[in-house]
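Encoded as structure tokens, the following chain is the form predicted alone, with no partner shown.
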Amino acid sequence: MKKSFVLVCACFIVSCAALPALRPLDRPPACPSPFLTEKTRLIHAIEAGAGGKTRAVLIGITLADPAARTLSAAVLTPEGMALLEASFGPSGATIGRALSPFDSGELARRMMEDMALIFFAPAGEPVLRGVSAAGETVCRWRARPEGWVDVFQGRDGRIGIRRYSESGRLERTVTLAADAQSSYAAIELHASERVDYSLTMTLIESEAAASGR
């Protein structure tokens, strides 16, 4: 049992070594928490881009339930045609409709995973709390099924999320609005893939949704 515990600790230390270092404090900082706390319906204008160029301006409608950790989403053209209809839950993403460009590869599934990263707090307790070299307050979680998630707050008050691979490669960066009313008033997401892509989301409407809806 003792050898197994030592092996697990050693693996944890090696994995963390590839991630940006955090300086621990005598009093661990409170974790930034911009995430939804009730079932909410959000409508955003979305600018989607790839390779540094804006490809489309779309409308995104999301119904997110943080208690159940489920969400459903639709992405529409300004004329109202649905390009993507999908849902996400503990078992992963389910794609009901996917037209170009969401019908290519794993883009639709990854977008749903990105929405869950943005709207739902990481599960469990953080494994580390501290301050980054840039002076950010950071809480680090072990992601499931693998990887790491940092939730941080900069000196300017803005909150963001970074997701890393198991080996410590930065895969996602999310920056949220410095807005007292809603962190989701403006969202910027940058994804590092074989073809990098970005989403810039501007809130149009947000409302609490009844549990039966």
Second form
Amino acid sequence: MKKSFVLVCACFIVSCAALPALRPLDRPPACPSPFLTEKTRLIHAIEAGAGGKTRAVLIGITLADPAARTLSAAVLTPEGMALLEASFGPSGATIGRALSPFDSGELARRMMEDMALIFFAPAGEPVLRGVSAAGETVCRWRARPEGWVDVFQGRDGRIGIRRYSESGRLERTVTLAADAQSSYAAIELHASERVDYSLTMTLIESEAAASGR
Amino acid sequence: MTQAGIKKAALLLLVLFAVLPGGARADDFDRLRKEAARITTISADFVQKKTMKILSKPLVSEGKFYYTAPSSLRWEYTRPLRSVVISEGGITRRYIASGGKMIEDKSGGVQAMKIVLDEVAGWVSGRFDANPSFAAALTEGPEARITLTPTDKNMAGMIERIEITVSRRDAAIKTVRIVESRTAETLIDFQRVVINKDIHPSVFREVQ
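I would like to compare: after the form predicted alone, may I see the structure of the form predicted in complex with the partner chain?
And the full complex, kicking off with our chain again.
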């Protein structure tokens, strides 16, 4: 029993040790909050890259409801062909239409999770607030069902999001535009997976969406 | 059945043949083919309106279309995103805008666009009933309306039908409506159509 307890403690320490350390401040900083506060429809041009090259240019439509934490999304070719229609909610992603390269389902699910990471504030209260080694103001949340989410603001004022695995491996880095009008005017997402990929999103238009639509 | 009853039934059948798309005969398509054969080049602007459940209003795209018989095509979107597909001599290339310049798309999307462009080239030359993947029906009216319904089960859930209207005046395509589902469709409206005016061959070779 004692051995198991020590093992659990050791695992916990190792897993937390991989997360970047935050230096607590006497007065905890206010958390940066670029996230949507009302139901919004956004249309972005998306450049999807892998291996340092642009692989596809797409149109992404997102209808996100932060109160219900649900979103619907469609991905179209520049010619208007819908490659993906999917929704995301507390129970996960539901794929409607999925053509190549989304037909495997895995890429579609990951894309929906990425959109949720970008547009929705992490649930609950931050577990830690402080300053990173790079001097960023950081608030850290426990992610659901597992892992960690940091929302940070750099010295240059730019806001970003980092998602870590349970063991502290960096899985996603999102950098948002330093645009006073909309943080979502330009979004850059880098994913560290078996095959790394990036999404560069440029806002075409956005509008508040009426409830129920 | 009385004489009057037979007369009524015959009249009803005549009306049905005149109205139902299925009433179109092979020689109607032959006539369209002959009219379209007079077209050697087309250049046009187009406005595309994409309707989807997720959108509150259609997503509007604009572009330019060029055709030289028998099968050279340029299908160019200028907004909201620039993309160019050019097809000549059986070779199709697709370019996408990235980082302020046009780069060639080497993904499988090119093959999909080749299939679409081959189909469009067939329509422009009046061959609406040539593809066995679609059942073609023609409705006569102020404009000829061709309805293409997929016969291939693989298309189920992707395209319900395609409706094409053709100008009576010059046999040029006026609109293409692609009905994907009850809540999703794409309407392409061709404007400022210019027929049989020389198009420089570089239009089909260079992205520019």
